[in-house]
Structures are given as C-alpha cells and as structure tokens.
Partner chain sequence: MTTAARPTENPVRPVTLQETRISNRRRFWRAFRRNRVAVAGLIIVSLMALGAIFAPVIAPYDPIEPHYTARLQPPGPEFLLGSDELGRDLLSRLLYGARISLVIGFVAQGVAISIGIVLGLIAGWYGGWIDDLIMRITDIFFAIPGLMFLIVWVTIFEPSPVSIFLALGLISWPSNVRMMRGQVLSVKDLDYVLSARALGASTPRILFIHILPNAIGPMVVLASLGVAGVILSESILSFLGLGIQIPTPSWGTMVNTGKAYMTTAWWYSVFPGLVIMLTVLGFNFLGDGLLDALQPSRNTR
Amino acid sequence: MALYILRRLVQVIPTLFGIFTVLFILAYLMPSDPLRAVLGEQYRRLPPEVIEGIREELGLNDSFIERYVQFLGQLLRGDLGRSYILSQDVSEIIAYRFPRTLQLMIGGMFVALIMGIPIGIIAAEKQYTWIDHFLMFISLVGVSMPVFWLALIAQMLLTQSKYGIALFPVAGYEQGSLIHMVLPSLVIGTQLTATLARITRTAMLEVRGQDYIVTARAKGLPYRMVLIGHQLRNALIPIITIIGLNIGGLLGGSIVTETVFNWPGLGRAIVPAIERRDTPVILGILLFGSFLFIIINLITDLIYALVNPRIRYS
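Coordinates of the preceding sequence alone, form predicted alone:
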C-alpha cells in the first residue's frame, strides 16, 4: 500500500507539470494588458517612463520563455508568486479562502450523500413504478439545471416572502454561520445529488440479480440487512468513483455559487483575477485545484480497498 501511494505521488509530478504548462500558455495568450488592469485610470495619467518601470518591475517585458522559467522556478520552491492587484502572496490568498470553499464543498457533499444515495435506493427498489419514474425525472432535471440559474431561483423562493418563503439569508458569510451555509450548500450539491441518485439506482439494480443476493434472501435474512449489508455494500464501487470524480465539479461549481452568494472563497478570488488578468492568482488557484483533484482521486483509490477487501495495491 505504501509503495503504491509513493508511486502515485511520483506520477503526480509530470501531471502537474503538464497542467502548469498548459495553464501558463493560456494565461500568457489572454488578451489585454495586465498593467492596464492593475493601474486602472492611472495608466493614462502616469508618464511613459513610470509605466515602463512598473512593467519592468513586474517582469511583463520578459519573453515567454523567461517568464515561464522564472515562474516554474518559483513553483519548485513552493512560491506561487504575488498578486499584481492585491499585492499579496498567492499562497496567503489560498490559505485564507480555501477553508471557506472547503465548507461549501463539504456542505454540498453532505447534501448529495444524504439525498442522492437514498433516492437511488428507493428508485431501484421501486423499479418501473411511478415512484421510480418520478425520482429519475427529478434527477434528470437536477443534472440539467445550470448552477447559476438554480442559485437565483433558490434566492427568489427561499430568501424573501414576496415570491416564496424567507427561510435563509440572501447572501453573505457571517463567519461561516450554518444559516448562511445551508442555501449555497443545497445549490452546489444539487447536481451531484442527481448524478449520485442515478448511479446508485443503476448499481443497485446490477447487484440485485447476483447469486449471493438471491442466496441471502433465500436464507431468510432480514430485508434491511440484505439491502444495506450486501446489496448496497457491493454497489459502492461505482458510487465512490462518481463521488471522487465529481469533487472537481463541486470545486468548479463553487466559483459560480460563491459569486452569487457573495461567499469569500476561491471562486470569489479567481473571477476578479481573470477579469484583471492577475496571472499569479489565476495560475496559483488553478494549480492548487488540480493538485487537490489528483489527491482526492488517490484517496478514492485507497477507499476502494476498504470497501472491497479483494482489491489490493502493491
């Protein structure tokens, strides 16, 4: 197991290098001048020699290769650079904002687990009934619904009494209070809930016809024991896979959700960075997200061995 983990971590290095290269090229090719975004209206007022000095200080006059090598060297030292706009280290920005994004990711995952898996189990047990068709139709709507549209609908229906019920605040963070966290978590977890429900239904139906399930029922084991202890347990592999793969979806959906609900996470940092072409912030957050996604997939692989003892890594 330890050798497998070490080998996977070594494999992460070239993957991250490739991701960094692609992201750096895309950031370099972005239109507009980042210095104009940094200075704003002052760009036209400052003398040309001052503008040129600032450009030289920020390294904007360097060639693509020079900037690439410089940024790569910083990255190898664990330095993600410094924001042009905020004059703050990117690592500090991530350290401050990621815990807030993680709150939403955990909230969205919690919503998906407590809703998606039970819905899938019920749909599988009620196969081809109106309950099954209704739940799968709702799941299809949930998968197809854009996050920004769902967020706006949720705000309209659940935050004020004119068109709905005033249950939750419209937006804000308030030190991460639970009442402010509920609505964004519901929004960010909706698509994963719908996906998880459909995958759980399919996995449960595939397992239900296996010989060991038929034998367990023939022995007279309680219905709940067969359903949870045998059927669901053996259907967990595809469910865990979908959860691991969709962690990135939660991270991506948090960008929109945080913007709509004014939640101070990574999404609220990267959107203005893209608008102002703040390259260090863009690259730092995207690289951190890529690394997080890879680590989560590694953890997912390790969970397979816990769920199914027949799986071993060497």
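Structure of the form predicted together with its partner chain, given the form predicted alone:
Only one chain is given; partner chains and other molecules are left out.
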C-alpha cells in the first residue's frame, strides 16, 4: 500500500507542473493591460512615463521565460503573487474566500448525500416499477437543468411573494447563518444529487445478484441489514469514485451559484477579476482550483485502493 501511495504521489507531480504551464500560458496570453481596464478613460490622460513605470513595477515588461521562471519560483515558496488592483496578496484573497466556497460545497455535498443515495436505493429496490421510472426521470431532469436557471427559479418561488412565498433571503452571506445557506446549497447540490441517484441505483443492482448477498439472505439476516450492511457497502466503491470526480463540478458550479446568490466565495471573485484583467488573481484561483481537484482525485484513488485491494497490484 505504501508503495502504491508513493507511486501515485510521484505521478501527480508532472500533472501539477503541466497544469501550471497551461494556465500560465493562458494568463500570459491574456490581454494583460490591467491599467487600461482599471483606469478606463483616465488611462489615456496619464503621461506615458508613468504608465511605463507602473508596467515595469508590475513586471509586465519582462519576457515570457523570465515571468514563467519567476512565478514558478514564487509558487514553490507558496507565494501566489499580489493582485494588480486590490491591495491584497492572492493567497490572502484565497484564504478569505475559499472557506466560504467550501461551506457551499459541503452544503451541496450534504444535500446530494442525504437525497441522492436514498433515491438510488429506492429506485434499485423498485426496479422497473413506475417509482423507479419516475425517480430516474426526475434525476435526468436534475442533470439537465442549467444551474443558473434553477437558482433563478428557486429565488422566484421561495424568496419573494409576487410569484411564490418569501421563505428565504434572496441572496447574500452572513457569518454562521444557516438560512442563507439553504438555497445556494440546494442549487449547487442538485446536479450531484441526480448523478449520485443514478450511480447508486446502478451499483446497487450490480451487487444485488452476487453470491454473498444471496448467502446473507439465505442465512436469514433481516432484509434491511443485508440492504445496508452488505449491498450498499459493496456498492460504495463506484459511489465514492463518482463523488470524487464530481467535486470539481461543485467547484465549477460555485461560479454560477455564488454569482446569482452574491456569495463571497472564490467563484464570485473570478468573474470581476477577469473583467479587470487582474491576472495574478485569476491565475491564483485557477491554480488553486485545479490543484484542489487533483488532490481530491488522489484521495479518491487512495480510498478506492483501500477498499478494493485488487487495484493496488494493477
């Protein structure tokens, strides 16, 4: 097992490096004149020497290689650079905003787990009945729904009395306020809920015919005990994998969800950063997001290997 972990860790390094390179090239290609984006009309009135001075100070005049090596060096020391526009380090911005995004992701995950898995189990148990068909239809609808639209519908029906009832606040964030979390969590978790329901159903059906389930039943174990203790437990492997693969989706979904609900997380930070051409912030958030995704995948793989020893030897 130790060897397997080591091998996986070593494999991650070139991937991380590649991601860094791809993202850096993208950021480099970005029409990176933050000055123009921020100053707008004023930009033209500034004397060229001043502009040149600021460009020099921000390192915008260095060659690609210089900037690449410099940034890589910074990164290895854990420094993500400084925002061109906000007087803040990128790592500070991430440290402030990531916990809020994480809070939403956990909310969405919670929704998906408490709804998706039971729906999948019920559908598998009632295979080919109208209940099964209905649940699977609903989950395909859930997968097909644009997140932003779902967010608007939720706002329309549950936050105002014109077309619905005013149960929840329309948008915004308040420290420790659960009620502000309800709608964004539901919205961000819908897609994963639907995916989990479908995967759980398939996995449960796959396990159902196995000998050890039949044996467990034949031993006279209570139905529910076999269902949860034997069947679900063995169906967990694909479920865990899908959860791991979809955490990246939650991160992506946070851009839209945070924008609609005005939630001060990472996703809400990236759109304005792009409008202002604030390259360090964009690059920092993208790098952070991708690294996070890789780490989560790695953890998923390790858990996978832990529950299924056959993997380790392949």
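Numbering follows the first chain given and starts at 1. Because the structure is predicted, anything quoted here is derived from the model rather than measured. We call the rigid core the largest set of C-alpha positions that still match within 1.5 Å between the two forms.
With the core held fixed between these two forms, residue 302 has its Cα displaced by at least 2 Å.
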